[in-house]
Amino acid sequence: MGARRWVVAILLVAVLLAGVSLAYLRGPGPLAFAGSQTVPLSAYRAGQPTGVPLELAPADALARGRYLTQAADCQACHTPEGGAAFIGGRPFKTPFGTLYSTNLTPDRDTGLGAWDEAQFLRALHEGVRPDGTHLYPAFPYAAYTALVDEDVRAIYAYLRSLAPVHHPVPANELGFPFNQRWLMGLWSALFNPDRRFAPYPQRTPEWNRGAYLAEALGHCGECHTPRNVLQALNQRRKFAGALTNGWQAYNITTQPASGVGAWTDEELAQYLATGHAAHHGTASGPMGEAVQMSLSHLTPGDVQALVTYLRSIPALSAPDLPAVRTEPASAAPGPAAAGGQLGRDVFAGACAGCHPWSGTSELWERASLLGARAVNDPSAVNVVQIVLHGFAPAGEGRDMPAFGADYSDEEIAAVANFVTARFGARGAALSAAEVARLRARS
């Protein structure tokens, strides 16, 4: 009877432990940080915080859908790199394999045209395909399910009104048991609260606007914020930076030093709506995507919306991240110091046509180096990441051209060690096989 009684303490002990573990791992929600006091949204008297803004009210109905898909930045996810707009087919590395994005044409046999509007606001709310099946939360329906039904809705008469396009979609790469889709179930239960937004009386009606731009429509944290051991967001760390399919999102909280806290309103406005701020840097990689594809289609009040709620996110540091540095390079080439003799040549070669040695760039501001984060992040990942990709900033006319086939991972890592020493705050020390490790990843 007592080896029962001890039997039954342990079991009791381990179920405790296993709720309280699981707790912690849900944590607190997105807007936790606002407080507690909310009203339905039918309740709410000082503005609109859902649906398009009043500038855009008298719009058609394909007009406002348009809108809200933009601002919901569907086009980068299921855009494939040199493919038609929302055939989906775009890979997904993860560490748990490969996902691939969704065909959102119309198309009834690869796409979503067998979808009706009930299994298409079900998706979105709960992750669950027509079938039964759950959908993995590489797609944001953690964040989706704050879109009030009437958004989702033009969503899906907007998708409805694209062209078909029959264009079948990679199956997922994942091992077991990360390909039992039936785990998700779990997942969701412990991690979407299935639950539209509600806004916050004690705050502001564009507070309120930007913050269902940002946690519903925008799904920032998908990007900004670091995982937990489960892939959900850890909300204590909320946009505090985190590195996503091989590019680091940096951290967008108050803080001075490591996020945004030393920019001005009109830096960061600018910044999410052109894509460029002066002595701050350029978005490239999947930011450089969320600017051109959904971002810079925002009208001013909504931009300005994403900056009020941005100044409220709580001052969170990112140690790894130093201040930048805001003095220029000497404008002489001089001697090759850290990132080695290898590092200079390249950069000579390469890159001190558009960017100066001084980092400070008077043909193209966007060439200027002086004040990014990327040059100013000793990981230098995202260094990397333009090298071999470049970037194309849309309505430029120029652009950054790839030199990820032109030059070898240890002549890419000597140059991004260059790079960050020269004109960033603490100089990487990037070896070529981290560089043929980001390879692998983009």
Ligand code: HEC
The other form holds:
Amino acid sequence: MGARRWVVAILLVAVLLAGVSLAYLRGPGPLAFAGSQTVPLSAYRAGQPTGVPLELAPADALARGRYLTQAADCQACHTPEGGAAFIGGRPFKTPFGTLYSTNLTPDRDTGLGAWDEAQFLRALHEGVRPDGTHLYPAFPYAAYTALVDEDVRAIYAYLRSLAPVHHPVPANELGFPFNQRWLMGLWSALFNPDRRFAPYPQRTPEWNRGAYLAEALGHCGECHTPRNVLQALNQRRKFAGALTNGWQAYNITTQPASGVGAWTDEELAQYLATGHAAHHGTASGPMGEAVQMSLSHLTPGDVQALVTYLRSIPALSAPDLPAVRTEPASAAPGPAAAGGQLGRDVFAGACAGCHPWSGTSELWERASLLGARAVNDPSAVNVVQIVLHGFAPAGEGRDMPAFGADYSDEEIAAVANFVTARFGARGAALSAAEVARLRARS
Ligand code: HEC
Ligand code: HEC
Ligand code: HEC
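Now show the form predicted together with this ligand, given that the preceding structure was the form predicted on its own.
Whole complex next, starting from this chain.
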């Protein structure tokens, strides 16, 4: 073969390999596990998977829009820490730089005041702004693309009813080439199906409602499904757990040891609706926020539908998560406490007043450490985050204080190692440097 033919052959192989790897990265869709037979929504008679639940159907348009906006949890990402709701400016630290959410109030200069409904629909379904530029998928439009037009219109109407707040948000800090928005057009072509939800007739109406709530509205996978190298969700590991914004969003598949397969329906429903389930711990950080701003506002029927849907997710194990320990710890730790002396001392001084040495709190069930996945995660990532940032559940009146400002990285590593060793399945071995890294990421 001549040199030119070699070049052509090599190029062909390269193109083929690129095609195969893109097809691999694209992978199955989020509902591929449910089968391939769908019917158009207009032909589905068994139930109403989209919109608001039946009991809210008579409510006025704004109440319906509010319900859907809450179910889609727009507020969590579009509200800065300590700031007014929906004014934007919350930072998202990605491996490529920092992005900021935008102002969703109807302010003309800094918010959505000048957007019409068609422009809003296009942003939610296609990730494209009115000027034609592409949005980053940190805004989960690859999930919202499944929302039916009517629901997007209801969300638009609700956001239009908010008081306009003038609040410019910082410009994104992304290096070349990630600051090139047109690249997101390519991303979108690969990973955004741009298709509305279509029901699965072999599944129950409740399952279909749950699928719409989890995939189109609640975007559970955005935190609980790991990403591929192009930052798209890897649905082959659907809901098997991922590190998102410095927190572990755990395995929520039906796997019994490392997932939620061993939880009862009631426990799952209680966790989603209230942020706590007896013997399974409390939702803190991003999950605590999702419960506060979104899931706790769902009707009991919708929570049940989410549970039904979760029960159908294929079991996948997370090899780094041991089964949760259930036997209580001894009343008081001996001098050679597992997890080390410094950790024991920090716990005695800073934690034992609220968290009994046994791991279960009679007075205050939400502060029980026994059974919580975070405490049974040997990476101790969430325990560190909880100790650094604390958590204030709405309406509970009992907060987990933040220790980040007053305690050193060494002390926080030590207390996390102690807590996981004493109350969990396997003790962590965190160093002060790892705590410093987690501080920087959140
Ligand atoms: C997981 C976090 C997250 C959630 C949830 C989220 N957004 Fe966003 N949104 C962002 C980020 C980050 C951006 C900025 C993206 C960029 O700069 O390309 C954004 C941008 C937008 C934009 C573009 C605005 C502009 O001025 O360019 C609109 C519109 C929007 N979001 C609406 C919504 C609505 C409506 C919801 C709920 C249905 C929602 N978002 C939920 C993170 C989120
Ligand atoms: C913004 C990110 C985020 C979103 C969105 C999210 N989660 Fe979570 N979820 C987390 C994190 C982080 C944890 C761990 C919380 C902790 O350790 O306190 C968690 C924990 C959980 C748990 C408890 C798991 C265990 O083993 O303790 C369940 C169940 C759960 N999420 C279900 C859901 C469902 C269902 C949805 C969608 C309706 C959802 N999550 C959406 C981040 C998220
Ligand atoms: C003032 C009382 C108080 C103190 C002091 C305190 N905590 Fe907490 N902690 C709580 C409460 C209350 C919760 C549950 C918060 C909720 O309901 O969301 C909690 C939650 C937690 C959780 C999450 C449990 C789960 O179910 O996932 C961990 C881990 C934790 N605390 C560790 C510590 C450590 C370590 C210290 C000491 C450095 C400490 N706490 C000090 C009150 C306290």
